[in-house]
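Just one chain is shown here, as structure tokens, and it is the form predicted on its own.
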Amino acid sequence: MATMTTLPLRLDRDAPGPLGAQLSSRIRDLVVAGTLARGDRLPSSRALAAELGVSRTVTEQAYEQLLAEGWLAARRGSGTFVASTVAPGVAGPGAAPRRRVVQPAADLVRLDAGTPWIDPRHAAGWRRAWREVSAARPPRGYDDPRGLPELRAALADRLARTRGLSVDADEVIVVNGTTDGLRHLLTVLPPGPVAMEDPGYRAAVETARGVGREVRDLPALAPVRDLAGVAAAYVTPAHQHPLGRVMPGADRVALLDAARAADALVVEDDYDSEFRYDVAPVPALASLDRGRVAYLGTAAKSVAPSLRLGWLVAPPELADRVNARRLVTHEGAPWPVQRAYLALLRDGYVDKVVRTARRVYAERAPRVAAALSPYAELAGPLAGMYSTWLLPAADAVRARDAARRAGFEVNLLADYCRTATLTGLVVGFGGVTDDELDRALVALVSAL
């Protein structure tokens, strides 16, 4: 049986013209547009006329000179149900324009910078995890904004384990991944434009055009040494996205000198400084400066991108105006998946996915390495879960569809830059088997 349709109909008493063609029009309205279906069952005149508030006269008027004009059909014992609908592309009178669907392209496996590898071995935490969750009880009203206490208190150890930085449970902030801690940052930052390196990290820089913020380019591969006129620097120091490079001490001594003179916030995404397999994980920029650089971190690039959670470690007084903002907006990270992330922590399981990734990608960067150097140059050391590779456009371009036929995607060097004129390969090899990276590889060299 068709389930009986709400109509969206508000009739105007004091529009000139008797109610029952008003509400055959506005119900035409519907079906042209689109927002009635053929099939669709209406309402009964008696229940439609009830809840228009107006004689069931009315309401059979108007579906009588519907069913006149071939819009509406009566089916005995089973109500009124729409007939006939617009053919595709034709617009009538009041109609509101259709919105185009867009179709999804060809399903490509991705070789992301973004997508880390799982061992499947470990699934047996995963769900354990969750399955914890689905027995707690849920806060009765909104939580704590800055997070979960125990999850701050476990991302507190965590830091100061992994990273060298010595923090209290209460100056975490657990937030809905990287770009919403900036996003929080930038919005109670005085006013001013945010330098971001270039190439970078697209999202990062769309974030901060998004709370209109002005985007200043800073070269990524060179020392920063003035900051005068901007509210904040957002820098990748421990891997650069997407180039690689690890910003030397120097840079990093360079660079808080600058935003002490300019007084501007350092933004340090610590995005995948636990896979380092060439040397010992860099120490925090913010380990350097507490007061001047606000900490990102992710779980992204551990354990899941669609996990959608992050931590930020903010100077007191940013940390204590975001907490308000967030406070009154209710913006925090969804209760669920603290609790399965605090499990996850708790029971090792993070600390067992990232150090079987590690092995994996140290294994796969120098298979990628032997692939593509004798076609392109390594853009910085082999590390994480990416190695982004320096040749002409139009080879990159090449590779880059003949990756695509293969049924891969590769993205471009170019599509991370703005003022910068890099062009080459960004090739992801985490969110991939074996065997599809070793695909990838013999399509991107045949192109080479």
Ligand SMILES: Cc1ncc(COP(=O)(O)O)c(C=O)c1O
Contents of the next structure:
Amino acid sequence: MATMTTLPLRLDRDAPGPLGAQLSSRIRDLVVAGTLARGDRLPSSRALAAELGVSRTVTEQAYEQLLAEGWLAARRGSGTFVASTVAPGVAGPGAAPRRRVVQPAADLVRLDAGTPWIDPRHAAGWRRAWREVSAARPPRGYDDPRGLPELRAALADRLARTRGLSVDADEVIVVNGTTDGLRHLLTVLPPGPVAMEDPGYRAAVETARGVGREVRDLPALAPVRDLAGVAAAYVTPAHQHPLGRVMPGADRVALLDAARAADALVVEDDYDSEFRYDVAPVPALASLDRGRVAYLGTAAKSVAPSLRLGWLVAPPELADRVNARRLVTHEGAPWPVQRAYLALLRDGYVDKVVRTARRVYAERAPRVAAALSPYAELAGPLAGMYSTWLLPAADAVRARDAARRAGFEVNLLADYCRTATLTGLVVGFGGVTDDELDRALVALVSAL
Ligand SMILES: Cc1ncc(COP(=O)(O)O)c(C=O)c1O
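Okay, that is the form predicted on its own; can I get the form predicted together with the ligand now?
What follows is the entire complex, opening with the chain shown before.
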């Protein structure tokens, strides 16, 4: 154990803030840097005050603060030491080196499957909604974890109107997006694996794994006939992600039969069904069996992924369990976001952005098809804000690399596969401008 008589630190009297706080921060830095090791004894507050030319109140304040934070420990009669245990998670000597955070390449324009087109002409409606939020009063405490009653009523109304789902406002649970809704369901479901489409939505797979569920691969295009031993099956029936197929009626019936036989829940992720431009949106699977299917909707495709807003309609007994848990954990959706979305729904903003985006996609999807169809096979009908193209792996990689060189990031289909071996490209056309889309297509085509 070393005894420190002189600490390698200097105080800056011109810096803003009290000297005591500055001193405690400098000592904390010395511990974090390892200059002061666990067990090292510090000079007495009187000696340190003399050394630094400050009043003893300053050094006493600093020591008291660091004692309270657990960086230092006092032993009666023998002085003040660097504490030998540093709280877990606190960076200190020997703490794990900082991990590099994986981030998408910032300088590439992403042709993501999930980013919608938002017409800038609707900006006034957006601003009006948020002005209304700023003038409204937030609830005083933790509100109903199911969400704002008026929003749930507006969502129930919209689900009936656009998705053929006749639900009561009381059955709607507002969540922080699809993955959050899925997490809530999987947290209260009985133990057991979750069957998930392969290729499929990676965020959903990671969410299931994140709550400790084993993930079983469901071949995305094959009818599901057996769910024995499975707690839930997660599917995207209106627009299989990422192959784009609509689940045929017979497969819907087979899936529900298999779920009933196994007493498994079906989780329907209805993320972008409103964006059909050839036919009316196909009705939600949940409309066939409300007692067996939990329905998940999201504001991510119509308004913005960054809102982190979604809704869940679950069979009653399961919904009760989700609500009871959220009542305890306070995991409601943020009030300002709910309040803004209510205004956006009420003022017709959501309907308007969906209508204009649908027109934009209806024009862009054939453009993508015209460029890529000579080289690749379209995996599903043209719908939504992306299309998926089957290609040999080497061609797909070559095209992806050419797009990168031109400044664009296009996803490889293989990255959505777990045991499936499909290869090709997933080309999003929502989150880009017309010009960007054209340039990205030129780059892809030049490589193909
Ligand atoms: C299949 C699928 N489901 C749901 C979502 C939206 O998820 P969230 O509501 O969590 O933003 C996306 C977004 O890309 C998606 O691709």
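Positions refer to the first chain, counted from 1. Keep in mind it's a predicted model, so treat the numbers as computed, not measured. For clarity, a rigid core is taken as the largest C-alpha set superposing within 1.5 Å between two forms.
Undergrad: Once you line up the core, how about A62: does its CA shift reach 2 Å between the two forms?
TA: Yes.
Undergrad: With a threshold of 2 Å on the C-alpha, tell me if P193 counts as moved between the two forms once the core is superposed.
TA: No, because once the rigid core is superposed, the C-alpha of P193 moves less than 2 Å between the two forms.
Undergrad: Taking the rigid core as the reference frame, is the Cα of P392 displaced by 2 Å or more between the two forms?
TA: Moves: no, less than 2 Å.
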